[in-house]
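Only one chain is shown below, in structure tokens, and it's the form predicted alone.
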Amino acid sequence: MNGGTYDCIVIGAGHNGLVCAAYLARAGKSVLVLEAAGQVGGAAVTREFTPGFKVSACAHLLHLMPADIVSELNLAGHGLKLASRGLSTTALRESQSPFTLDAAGLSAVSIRDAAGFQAYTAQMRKFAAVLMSALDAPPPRLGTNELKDKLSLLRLGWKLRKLGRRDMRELLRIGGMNVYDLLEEHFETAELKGALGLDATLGTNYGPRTPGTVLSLLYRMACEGAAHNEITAAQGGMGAVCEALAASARAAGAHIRVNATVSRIVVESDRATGVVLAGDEHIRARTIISSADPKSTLLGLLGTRHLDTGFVRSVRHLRGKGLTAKLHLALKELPAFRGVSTQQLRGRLLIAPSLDHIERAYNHSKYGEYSSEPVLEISVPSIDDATLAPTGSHVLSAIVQYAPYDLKGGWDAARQKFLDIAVRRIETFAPGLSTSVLASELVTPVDIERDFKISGGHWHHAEFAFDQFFMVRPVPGAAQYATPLPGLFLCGAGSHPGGGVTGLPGRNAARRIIGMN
């Protein structure tokens, strides 16, 4: 059966296939989003886990994604609102007062602390804005003549000489560093540490003595100065972000199909020319363009016949396998977390009390193994969004690690047994919790490697590792959007420059998409 031709299909409505086809469609392509799920949003999705109840199903708070996509897209204008802006982040202490992560929250706790604090903080947003220059364009090919690619590394380069001698030389100090080991050079206050490395590891197959976790902070960092440092919460949850890009790649001219899995990408004279829909509906493109993670494209609706040997060995050893799962509970009145004041309940809690605590919780997953005391970032969003809960109940969600995918007996016989040591943790800051919870989910790797199609269930699609970034992000030969296979390209977060709500991905790849032709 035939369905039709387009000029760009984009397989998969998550935000980064829907920023690709929003951008496409304003360059004047005929664009068509094919979603396999009910609804647009991906893992990006608000749903109910119990009747009356919503909540994002993976990530809950919108401060990753730079405001000139949101304002290029007109997101406000397709219906996003925010629920709340500005928000906090607050570190939980068992024994002693919670403490915001700002200049008078840090005063209470620790002067040297706050003064340094600031210090610190300035010098990594200035680095953190040299590496978004490398984040918000295709990376440049190496050992190539081509006029662009250079410029490209030339603009980076100029970039770092223009940090001047001394901070140029501390940002090649710490790039690789471990970020335990810078933590403790600039601080003395151990739950300071910890909410700071939590941040480095938070959706990663790390630990804070891990080499490579400054970058991952790093990139954390700069997009959210592109977002202009601002934590907010989107009303309706993240799935109202995805059905603003939404609107606006149809406002656009894009055409998107729910319901719509597809089997296969077909290739014709060593071309990719279209795909084949479950029930064998066939629809023609010059290019097609795959939101889904690396393995499931290439391996999966592409196939290994259509590709270099070489190629393949890179693919299937791609690292991927997710350590975070999300817990969420319905509950039937207002959490009461010992010492936190309701404007800090509308913002971030985190438990991570140590950099050695989050260690000893990330060395169970290298035995297959869950955290017996995990580290956890908490929202309770139905404060500010009426629409997630019933009047007088809300909705707690909260990113739980670590919690291996590949777990010793598998997650069916250890699911209630995390998620009664997830709740647990929390009551330790929030006494009687569990009294209050009317239902509960827990969703493993496992989960949401079902769920939303994401090979090995990691939120990145891929390890953010320094031989998995920028211009080797995912593998080597398909590094800048484009694969080995003429008319195949990836927009995915397995993509440069990597997970996140960001969009960056599928920006970036419209504008190769575009600058080719």
The other form holds:
Amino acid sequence: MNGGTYDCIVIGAGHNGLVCAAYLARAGKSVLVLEAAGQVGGAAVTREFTPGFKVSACAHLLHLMPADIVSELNLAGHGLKLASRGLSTTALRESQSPFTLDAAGLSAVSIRDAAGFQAYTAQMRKFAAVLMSALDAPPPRLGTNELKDKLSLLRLGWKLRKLGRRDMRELLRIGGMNVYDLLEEHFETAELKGALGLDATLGTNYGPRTPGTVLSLLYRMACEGAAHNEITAAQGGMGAVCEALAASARAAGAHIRVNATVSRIVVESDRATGVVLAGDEHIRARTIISSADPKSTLLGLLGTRHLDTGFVRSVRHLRGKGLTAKLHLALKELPAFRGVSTQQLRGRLLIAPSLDHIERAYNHSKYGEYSSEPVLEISVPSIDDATLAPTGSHVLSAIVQYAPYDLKGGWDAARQKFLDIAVRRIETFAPGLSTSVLASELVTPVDIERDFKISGGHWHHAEFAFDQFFMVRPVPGAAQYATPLPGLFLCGAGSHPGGGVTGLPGRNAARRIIGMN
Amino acid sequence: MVDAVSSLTHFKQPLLKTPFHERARELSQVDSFIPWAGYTTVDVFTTADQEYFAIRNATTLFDLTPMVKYRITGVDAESYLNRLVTRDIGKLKQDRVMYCVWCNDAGHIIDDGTVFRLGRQEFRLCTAQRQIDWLLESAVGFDVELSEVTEQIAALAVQGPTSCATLKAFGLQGIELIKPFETRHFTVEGMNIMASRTGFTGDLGYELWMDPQHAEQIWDRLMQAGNSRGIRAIGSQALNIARIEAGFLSPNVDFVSSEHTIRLGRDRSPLELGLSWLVDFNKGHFNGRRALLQEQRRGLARQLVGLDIDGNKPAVNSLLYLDKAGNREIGSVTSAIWSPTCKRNIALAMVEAPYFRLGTSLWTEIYLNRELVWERRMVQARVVEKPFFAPARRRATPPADC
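Please give the other form, namely the form predicted together with its partner chain, since only the form predicted alone has been shown so far.
Starting with the chain above, the whole complex follows.
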């Protein structure tokens, strides 16, 4: 069955696939986006988990997408409305009042930390801005002798040098450190260190003592900086962001098909020339771009026989087993967290009482167990977004760590137990919560793998680590979006710079493809 | 897959004895044994020259049991091997053998060896070095089963102008009809033997593959059958002279496996080794194809060539120069001998572009140790065609006296 011919086919309508498609279409390419699910969004989708209650399936706050992507693709003009802006981050404490992570909130806890927090934030944001210059462009290749690659490295070097001698030294000193040691140098309040440490480890296979956690924190802060350091929530959840991206892509001329599962990538004369859908429809294109994770794309849709053994080995060894679960609660009424104001409740609530607490929670996951006292990022998006829950009732959305993909005994037997543990943990801070629960859902990495076709169920598709970062993300030989097979590109979170609802891999890939023609 | 690894035992004993070891021990006059792929094997039985002349004038037995053998079966066996090696395995018919090389992603040779097609979905891969890791990694995504069968198969090379007659007398009726790179199964007194018309001498010759428990009996019967035809057991040294004359490459001598090189630029591609005839760019994807195409477009940086060198002093390990003064180095010798049959001073050498062209004249720096005094000679040499020795009898079917 012949499904036509396009310049570009984008596999997967997650945020990165849609961003890539939108930029390609704006550059004049004929673009077809193929999405296996019934709606766009991929893992950045809003789902009804129980009748009347909807929630973002994975990431639930919009704070990482660079403002220039939002404006260039005119997402506001394509239906994106923010339900809330300028959201705060509040650290919950077991026996004391919670505090918000800002100067006012901290001064009630520790004058020293209040002052230190400002200096720390300013410096880290400066460092993050340097990192950003490496994140928003295709990474250079070493040893190519190409001007483009040399310029790209020069640009990064120049940004580093411009920091000045003292800051440059400091960035080089802390760049490879773990966040535990860094935060110990700066702060005294356990919950503050816990909150910042949680930021560094959210969505990763890391505890605060893992080397590379300063880099993962800087990565997060770099994206936040590009998003003007404002935490927002989209009206209608994360799915609405993708609806707007899809509308923007369509307006630029891209076609988007849902319920269109790609079963394989077609190779002719050593070139990717199209895809075959489940149902045998064959669609041709000069360029195939996959926003699926590298393993699914290369080992699954393409197949090892079109690749070299060494490359296949690198892809197979790509680390990307998720440890992050998502808890969704349908609540009869607004939850009451002890000492938390309504204003604080509208933002992020963190349960990470100390760095050691996070590290202990992480320890379990190393041995295939879930945390007995998980750490959480909680949001109650229905406060500002009436589309998510019936009037008067609410939705609680929480990122829960750690929930290893490779759980001993499997998730079927453990899902309810871990869900109960997570609810009980929240209830410690919000007494009576469980009596308000109408329905609940725990989305484990295994569920993420199944529902969103992300091999390993990792939010970032591939672990964010020094050896899977920048010029070697996801693996050498595919780190500049082009795979070894001519005509086949990657544009998902597994590619540079990484995961989070940023759209950066999608835009970088589109730039690379446009730049090649 | 895991079985393919856990069944290996070669590493448990420092050096294994081949099933022919006791016979070799009896015939060894100089007690010269060397390790080869985990086995102790004969380097020289009597003298290398004597054994070499038997290769070119009579029949020789060479124990090649240590040759590493892999059994590859399954519905994807053919496509698996096609992705692994650079030649088109689709063209390999049943009961035929192909000489092949295989490369890493960069198009650099991991090893060379032979692929036997034993059935539609059954192959044997014979290699100089163990590489189960690469073979298993290459099997990802293919429905194949892989196992090493080195210890389960004894192998004996029967090479030389009278080898066919010897084997016929031994009882392989019809051996004279099998063509180069063909295999055939025989039964002699209840013992199953597979014969292939293959070898490493560039001469008329065969290789016999058998159950190790029949090894000694077959050796003895061969010695009897070849008695009047000058049969002689040979070691590695004699074989090395013959293989250089035939222009065959020896791993770790003429190239180092790209899995083992440490220094940059020491890997070799099949194009550089003069084996472009083994690379089939039209068969579909194979390991290293994209890199090799790029190398072909860019042009070769160096190539392995044959040298004909003045004088009679082998240019062992010589550096090569463009000028007699030795100012401009352009390569080095990998293998060198005085060829007793060609009566030429020959060598295999890696030479920089563009000096590998046929007919190029260059200088070799030869060091001679004369009663502990080293002398240096700059000797002129020319790039010549390989092989140096290729008698018509190596291909004649049936061979002359059969």
